[in-house]
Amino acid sequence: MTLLKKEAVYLGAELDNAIDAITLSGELLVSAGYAKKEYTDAMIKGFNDVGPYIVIAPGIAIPHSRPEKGALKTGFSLVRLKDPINFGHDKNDPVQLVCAITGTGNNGHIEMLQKIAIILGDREKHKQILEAKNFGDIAQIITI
């Protein structure tokens, strides 16, 4: 069984900032069943809190929160931006991807973490991403 589900992929979103995109990637986290809304509030009180840490690589934005905070199941969403947009990151802004993860239990979101980061680090698989024309490309790259 895949992680990835349709209503977790938005391509070519148009937003203006960083707290934006955070709360469009838990909206699809919602929609695709993997977290309840107080997650999104969560996500976004954490970047507000301890800033831009969640972007994590040139380009890439993986915002989170403690499992605790509305996780219902392990899963991601994607949101690529069609304008990339800066959240405040010294070296890894400005950010086009957005992959919102959850997981549930102790380790649930780090293991979350750690396979979404090996996707987004293959340097072909994040440029197929940044191509994808739509959800069948990016389900044929990430495989999760």
The other form holds:
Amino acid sequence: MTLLKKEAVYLGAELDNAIDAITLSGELLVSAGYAKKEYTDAMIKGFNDVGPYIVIAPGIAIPHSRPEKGALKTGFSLVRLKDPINFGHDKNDPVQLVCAITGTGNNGHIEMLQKIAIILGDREKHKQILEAKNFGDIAQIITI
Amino acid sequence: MYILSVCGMGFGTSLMLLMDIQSMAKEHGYTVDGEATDLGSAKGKNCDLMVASSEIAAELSDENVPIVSIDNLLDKNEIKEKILPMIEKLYKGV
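Next block: the form predicted together with its partner chain, after the form predicted on its own:
Below: every chain and molecule of the assembly, starting with the one above.
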């Protein structure tokens, strides 16, 4: 059983700014049934208010907001950008993977976050995600 | 000892960071208590150490406790190299 849904993955997005990338990652959460539309707005507000800290590692951003901002279930979406985008982070720009996260309780998403961190923190898997041709390939790599 | 991990909302990156720190500390025989929190609540809170991503750490520079700034939150080596010495120091009380 994988948490990753086909509706929540978009490979090769052609976008040119961080807000559009976060918006797309939020729209995927909505189509996969993980969040309401307002959650996307909250992620954008978070990015505007607190800045590019969501770029947690080189090339990887994890937009998210708080559960009460419209999260429906614990889940995540994955956007792979065709061309990397600058999010304004000193060290970790440019971003090519945008992995939006939702969680409903205070702790419900911890296990998922940990698994995502293990996958994205694994250089080989990170490389495989960048090279994957379709959802089938991604589903072989992200098995949570 | 008590570590405060801080992120923009106290929900995503700070939790990841805290879990990594606790499991790293455990591997080295230390028990670390802590809490993940958001930037606004972190200010002035009582703790031995604050840890945050580099972007957030810059906002905490006025605090009276040591602040560790992490650039790559997925890099367990960076976390270990920066935080383990601090934990050891706090445990030995020097």
